[in-house]
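Shown next as C-alpha cells: one chain only, the form predicted alone.
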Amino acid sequence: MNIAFAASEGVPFSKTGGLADVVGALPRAVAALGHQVSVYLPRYRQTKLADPATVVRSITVPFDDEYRFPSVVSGGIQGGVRFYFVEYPPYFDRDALYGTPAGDYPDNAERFALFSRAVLEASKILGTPHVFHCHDWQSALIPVLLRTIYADDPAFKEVGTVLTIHNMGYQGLFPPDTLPLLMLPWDLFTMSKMEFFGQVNFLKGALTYSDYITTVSRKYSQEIQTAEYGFGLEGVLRDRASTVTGILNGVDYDEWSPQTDKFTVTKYSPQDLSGKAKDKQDLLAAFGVANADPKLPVIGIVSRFAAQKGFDLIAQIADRLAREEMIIVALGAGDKAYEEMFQRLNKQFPNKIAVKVAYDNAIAHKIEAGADMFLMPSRYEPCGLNQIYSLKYGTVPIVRATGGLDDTIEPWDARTGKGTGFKFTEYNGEALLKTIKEALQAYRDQTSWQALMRNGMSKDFSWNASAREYGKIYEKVRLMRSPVSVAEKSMVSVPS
C-alpha cells in the first residue's frame, strides 16, 4: 500500500517531543514491511536539508482574507521513506515550532490549516496514497477536509485516514471565526462535529471524520474514554469505540542502546555490566556533583517540565526524599514553576538533587546510561519512551501505573526474580515516596538488583511489532474505503 504520514515534527528534521521520535521511526518500520511510504512535514527554520529540491512550485491555499502560496520541497529518501516539506516562510521560518515562552503563536490555526491543505494538494501531484496517517491536532484537518471540501474530489474517492493521538491534552482550540477564515463550512460548528464549549476543536474534527483512531498504548486507549483522561472528548471517543485501538510505540535501538551509545564514555551489556559504573561517574561529573559516594544510587529524570509529568508529587515529598541515601539528577525544561522548583531544590540540597534546565540529547543519553533508576511519576502518560530506553540500559524504572507506563513496566518481585521495575497507582506524594523507598531497599541487594537490571535489558520494544499492527489497521481502512463493499467481497469469495 501507499501510506502518507502527515505530522508537525519528525526526527532528524524537527523535534520538541516524543511525536518526532515516532514520526522518525515508524515510517521506516512500515516501509520495511513492503509498503510505499512518504512523510509530509513543515519546513521550519530548524529543518536542515542536505540537498533540497522543489517538487511542487506553488500550491494555492484559500483563506478568507487572501490566497497563500506554499511550495513543497523534497528531502530525499531515508530508510526507504521519502520526505516532503511544506515550505511557507511567513508561517514556518520562526525560532520555535509552536510558540514562544509567552504562549502559542496566535496564528497556529492558519499555519497548520495551510499545512494540511498543502499536503492534500501536493499528494495529487506526487502520488495519492491509499491512507493518510495523521498525527495529533496539527494535521487533524486532513480527515475533516477529505470528508467535507474534498468529498467530491475523484482523486480522494478511495483514500482512507488514520489519526494517532499522542496526547489528548493538546487539541487545537480556536475561536469560532476560525472556520470562515480557513474557508471551512459553518455547519462544522456543531456539537457532533467540531464545536467544543464555544470553540473550534481541530482534534475533535479528526475524531469525528477519521476512519480509524489509534493511540500510543493499550492502557491509554482505554483511559481516554473516561472523564479523568479524556479532556472533554471522552464521549466522542466512546461513540467511536469500535474504531479506537492502542498500539504501543516502539523505540529505536540503533540510537538507544548501552552497547553502541555514542554519547557515553563506556559501553556495557547484560553479559558485562561493569561499564555502567564509569558511565555513572561521568554522569555525576556532567552535573557537577562532587565527591559523591559511588555506592549511592542515582535516580535520573529526563522530561518536559509540566504538570502532566507528576512533579507536583516531588514537591510534596522533597524534604523527606532528600534525607534518603540517593542522588537525583534531572534534565528538562518547560513550565517556569517547575524549572524554578528544581533549581530551588538544587540550592537547598546541592549534594542530593542536581538539575540542568535544558533540552540536551547528549546529557539525556548519559542519564539513561549512568543512572541506577529512572523516575516517571506521571499524572498521565500516553506511552512514554524514556522508561523503555531505561529498560535497555538496565536503569530500573520507577513509574506511576498509567498509560504506557503501566503497559511496559512489570512490578519487581524479589522472591520470584520476575519483573522490570517499580509502580505505584494512587496519585499522591506518599505513594511515590513509598515506592522510591522500595526501590532503594531493593538496590542494597546487588545480586538481586543485577537480575532486575537484566530482566529489563532483555525486553524488546523495537518498532517491528508495532509496525505490523499499524499494517493491519491500514488494511482495515483500505477495505472500508474500497468501492466494493464488504458484503460484496464476501459474496464473491463464496463458491457457487
Second form
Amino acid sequence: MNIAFAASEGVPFSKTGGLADVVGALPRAVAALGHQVSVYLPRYRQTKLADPATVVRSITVPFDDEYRFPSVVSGGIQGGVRFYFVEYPPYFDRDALYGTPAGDYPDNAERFALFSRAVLEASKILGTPHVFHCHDWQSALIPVLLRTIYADDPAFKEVGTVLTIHNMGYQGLFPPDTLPLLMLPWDLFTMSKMEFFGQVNFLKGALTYSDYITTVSRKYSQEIQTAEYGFGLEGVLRDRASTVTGILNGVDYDEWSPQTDKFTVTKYSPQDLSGKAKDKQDLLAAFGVANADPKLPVIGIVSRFAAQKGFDLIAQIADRLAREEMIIVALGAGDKAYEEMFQRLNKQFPNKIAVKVAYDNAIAHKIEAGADMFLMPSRYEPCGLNQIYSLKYGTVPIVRATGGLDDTIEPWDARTGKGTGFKFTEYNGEALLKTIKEALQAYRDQTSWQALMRNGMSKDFSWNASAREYGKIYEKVRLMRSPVSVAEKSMVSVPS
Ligand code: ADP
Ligand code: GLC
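Having seen the form predicted alone, please provide the structure of the form predicted together with alpha-D-glucopyranose.
Following is the full complex, with the preceding chain placed first.
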C-alpha cells in the first residue's frame, strides 16, 4: 500500500518531543514491511536538508483574506522513506516550532491549516496515498478537509485516514472565526463535529472524521475514554470506541543503545556492564558534580518541563528527598514555572539536585547511559519513550503507573528476581517518595540490582511488531474506503 504520514515534527529534521522520534522511526518500519511510504513535514528554520529539490513550485491555499502560496521540497529518500517538506517561510522560518516561552504563536491555526492543505494538494501531484496517517492536532485538519471541502474531489475518493493521538492535552483550540478564515464551512461548528465549549477544536475534527483512531499505548487508549484523562473529549472517543485502538510505540535502537551510542564515553552490554561506571563519571562531570561519591546512586530526568510530567511531586517532597543518599541530575526545558522550580531546588540542595535547563540531545544520551535510575512521575503519559530507552541502558525506571509507563514497566520483585522497575499509582508526593526509597534500598544489594538491570536490558521494544499492527489498520481502512464497501454502506442507508 501507499501510506503518507503528515506530522508537525520528525527526527532528524525537527523535534520537540517523542512525536518526532515516532515520525522518524515508524515510517521506516512500515516501509520495511513492503509498503510505499512518504512523510510530509513543515520546513522549519531548524530543518537541515542536505540537497533540497523543489518538487511542487507553488500551491494555492485560499484564506479568507488572501491566497497563500507554499511550495514543497523533497528531502530525498532515507531508510526507504520519501520525505517532503512544506515550505512557507512566513509561517515556518521561525525560532521555534510552536511558540516561544511566552506562549503559542498566535497564528498556529493558519500555520497548520496551510500545512494540511498543502499536503493534500501536493499529494495530487506527487501521488495520492491509500491512507493518510495523521498525528495530533497539527495535521488533524487533513481528515476534516477530505470529508468536507475535498469530499467531491475524485483524486481522494478512495483515500482513507488514520489519526494517531500522541497527547490529548494538546487539541488545537481556536476562536470560532477561525473557520471562515480557513474557508471551512460553518456547519462544522456543531457539538457533533468541531465545536468545543464555544471554540473550534482541530483534534475533535479528526476524532469525528478519521476512519480509524489510534493512540500510543493500550492503557492510554482506555484512559482517554474516561473523564480523568480525556480532556473533555472522552465522550467523542467513547462514541467511536470500535475504531479506537492502542498500539505501543517502539523505539529506535540504532539511536538508543549503550552498545553503539555516539554520545557516550564507553560502550557496554548486558554481558559486560563495567563501562557504565565511566559513563556515570562523565555524566557527573557534565553536571558539574564530578567530585560526588561514585557509589551514590544517580537518578536521571530528561523531559519537557510541563504539568503532564508530574514534577510538582518532587517539589512536595524535596526536603526529605534531599536527605536520601542519592543525586538527581535533571535535563529539561519548557514551562517557566518548572524551569524555575528546578533551579530553586538546585540552589537549595546543590549537592543533591543538579539541573540543566536546556534541550540537549547529547546530554539526554549521557543521562540514559550514566544514571542508575530514571524518574518519570507523570500525571499522565500516552506512551513515554525515555523509560523504554532507560531499560535498554540498564537505567532502572521509577515511574507512575499511568498510560505507556504502566504498560512498559513491570514492578521489581526481589524474591522472584522478576521485573524491570518501580511504580507508584497514587498521584502524590508521599507515594513518589516511598517508591524512590524502595529503589534506593534495592540499589544497596548490587548483585540483585544487576539482575534487575539485565531484566530491562533484555526487553525488546523495537518497531517491528507495532508497525505490523499499523499495517493491519491501514488494511482495514483501505477496505472501508474501497468502492465495494462504500457502495454497500450507501445501500444500507438508502431508505427503501
Ligand atoms: P514527550 O513526547 O511527552 O515529550 P517522550 O518520552 O515520548 O515524551 O519523548 C521525549 C523525547 O524528547 C525523548 O526522545 C527525549 O530524549 C527527548 N527530550 C525531552 N526533553 C529533552 C531535553 N530537554 N533535551 C533533550 N532531549 C529531550
Ligand atoms: C507525546 C506523549 C508521549 C509519547 C509521545 C510519542 O508527546 O506525551 O507520552 O511517547 O507523544 O508518541
